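Shown next as structure tokens: one chain only, the form predicted alone.
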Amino acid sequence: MLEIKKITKIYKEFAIKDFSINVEKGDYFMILGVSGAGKSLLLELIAGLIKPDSGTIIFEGEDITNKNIHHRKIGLLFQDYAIFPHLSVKDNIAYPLRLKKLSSAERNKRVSEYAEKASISHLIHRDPSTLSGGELQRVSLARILAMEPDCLLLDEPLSSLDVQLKEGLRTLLRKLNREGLTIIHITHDFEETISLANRLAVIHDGTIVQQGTPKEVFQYPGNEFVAKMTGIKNFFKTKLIKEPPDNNATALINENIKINLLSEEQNCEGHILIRRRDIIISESKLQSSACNNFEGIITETIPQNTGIEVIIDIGVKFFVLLTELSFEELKLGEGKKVWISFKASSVRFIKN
């Protein structure tokens, strides 16, 4: 359906370089990244904003590189809004209607029809002022949706939301989503990411450095950046050595620390990743299935949406998440020796 080839663009001090990918049809597909790696300007290139200085843009099967915004059946909702607030909330979502020329009761019609997809019908003749964020999004969600798109760009949607708003939002756009509308969402939220896309591209830079399932990304990330992009904080740089004569694998951290795997892989450089929620705390040592076992200083204990998170300094930084019931039951703080422990079968290596 949409086929970017090559794309390069220069703004100011910044560069999209060689930036190639394919959406199908009835994707959702996910581009994550940092502030500043380039994601609205990709957007900006795709809708016709601005032009590209090389490379190509195919949308179902026709060259719209150098297109005009106007003739191209893509929308793009930006991340403030644009509502007009002198309009009410009718009047935004029938906007894009005057210029198709459509009757008045046609014009009442769709505008019933968008509002009611965009669950905002009960706010039909309210002014702009009076909304809240969460509101006022799904005005500028509807009034794009007037305009039959093919395709929809989303620049950071739900960033500007609270948690209530963001699931109600998420859930609209899987509806409209499974309805077989093919969306392009940029985030730089990997939970976004998992909940929303089929597909992703992770943009480092002005350059894409990993691309896949949602599965196949997270699972696999390709280097460090995209590991922590995706939240795995355990990712080390290593060493891959088979030793006799069991031939077992063992990961070499820093040459000093060793990490025992399960890899088919022979003597080479790569990373390893554990998951955070794979490794076990504990007061003193497990006799347990789990071959890795160290002991560390706890140096840093976090909050987080799912629990707490604690680093461990065992000569390098481990990341543990628990939940709040097991931290307390451990009394865990800052400055307590522990130790952590998880199995061979819990490591992931990644050759370089």
The other form holds:
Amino acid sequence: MLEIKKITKIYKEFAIKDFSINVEKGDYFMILGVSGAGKSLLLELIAGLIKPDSGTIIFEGEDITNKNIHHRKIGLLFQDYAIFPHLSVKDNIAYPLRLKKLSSAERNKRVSEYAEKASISHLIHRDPSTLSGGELQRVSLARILAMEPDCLLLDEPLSSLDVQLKEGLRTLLRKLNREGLTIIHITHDFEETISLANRLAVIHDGTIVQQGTPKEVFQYPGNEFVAKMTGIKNFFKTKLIKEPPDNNATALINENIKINLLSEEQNCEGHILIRRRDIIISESKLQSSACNNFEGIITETIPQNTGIEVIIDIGVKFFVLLTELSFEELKLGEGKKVWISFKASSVRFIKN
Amino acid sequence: MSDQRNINLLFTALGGLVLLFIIAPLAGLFFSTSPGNIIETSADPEVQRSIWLTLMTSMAATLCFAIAAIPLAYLLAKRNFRFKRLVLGIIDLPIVIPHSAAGIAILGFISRDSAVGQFASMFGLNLVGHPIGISLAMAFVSIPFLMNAARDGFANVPIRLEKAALNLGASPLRVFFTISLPLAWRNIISGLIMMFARGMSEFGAVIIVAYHPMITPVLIYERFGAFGLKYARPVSVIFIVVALIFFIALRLLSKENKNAGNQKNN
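Show the other one: the form predicted in complex with its partner chain, since we just had the form predicted alone.
Everything in the complex follows now, all chains and molecules, and the chain you saw is the first one.
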């Protein structure tokens, strides 16, 4: 659907170098990178706000590299919302609808629909200057949906929202994506990425350092930067189940591996994260407060700057980081059977 | 603390002197003219005609030139091009050149021998001594006020808002009319008022282009020359009052206009 081929742009203090990605129709594609990595610049290039120095952007089979902004049908949700301050909320949402030859009744109907979709029906007659940041963002989202874009670009939409608003917007974005809208979303937050992306690219200093599915990137970071950026390798898709009578939380991986954890969420789908350093390796099952104990086989050992990474297969692969001393004392090696243990409190659940 | 108070006192005293310098001559003018004299003069058809002519020619100059000046102000605020600084300098030129010299230049530009004059005479018009000539002279000296105010207004419109509108599918022309122009409107209105007021008070350039028909500043000069201070005063008072009424009314109207210039910029 959207193919970016070797785009280069030097713009003020930011730069994009030889950047290539391929986004399929219906993808929720996230671009993960630290501040100043050139993420916003990339979205502005795709939307046509600025033109690249070299490279090509192909959208729906058409070369749009030099196509004017207003002909692209790629909606950009600005990080600072870009709400028109002289127009009411209603007129902001109606702005793209006025470009279509609609009757005023039809236009009003659609404004109501998009306002409802963004949960801002109650704000429709308000002046933008009276709205909070979260409300403005929803107005901006309703307005961009009203243009019926073929692809939606999101510039750190969740970064300035509180936890409750964040969850609401995540749900809305996921719903829009499931309805078929292709989304490209930039962020610096790997949790956001886990929660939303079906594919992602990690960007550093204006270039892509790795791309793939979240599982591919988080479990097998291509280099140290990605590893540090994502910081997590034990990352599994799960179903959270609350089991009676005591309502303990259990995360189910592949329907057969049960992980005990602490979570206030009710039965739902999501991902669990366990830091490598929170897992203990032993030769036999430990009698301890750790209630997650699994037997597995070491499939790989990888020396690293900070110790040795041991990969243990218990049905899924777990990554554990040890000191060289522990590694030698336990006489670990590929093919050896070991036990891994970790506490329920060291398991983090991120709801989808 | 006391140093600060002393500075405030000093500055207030100096500022007070400036205000007094503006107010005292005007107050003197008002107090030395009897109400009876003012009423009698305001019934004078020649005075009424001249005030009407002054208002109309200045209004026409402002509105006609705004059509071309506002887009140019937009370009100057939003685009970079070669010789932009030269264009900016040209726009400010009428402020610095003596207005009588400006009048001479305009006269040369619109006289029967010039291309413009010859074009006008094809329609049976002689621009010299004609309200159109007066409007042109007024526009020449007052257009920098509109240009500079409108340029500041457009420069204050965040480019992100214009780009957001383009991203929503609006054409550049639509963005100009629906985003840039409304958001710069407060400055533009202010510029229009200043241009209108400045045009209305012009004397030097207009008297060279058209002694007749007589605009009020020329009428005041003529009454002063022919009859003396006593006869020039009531016309001056009436004209100042009319100018003030227009100035204040337009200012109030522009304040009522909802404008983004003073709103929260998102």
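On a predicted model such as this, the values are computed, not experimentally measured, just so you know. So that the term is clear: the rigid core is the largest set of C-alpha atoms that superpose within 1.5 Å between two forms. Positions refer to the first chain, counted from 1.
- V320 is among the residues whose C-alpha shifts by 2 Å or more between the two forms once the rigid core is aligned.
- In this overlay on the rigid core, I21 has a C-alpha that sits less than 2 Å away from its partner position between the two forms.
- The rigid-core alignment places the CA of Q304 2 Å or more apart between the two forms.
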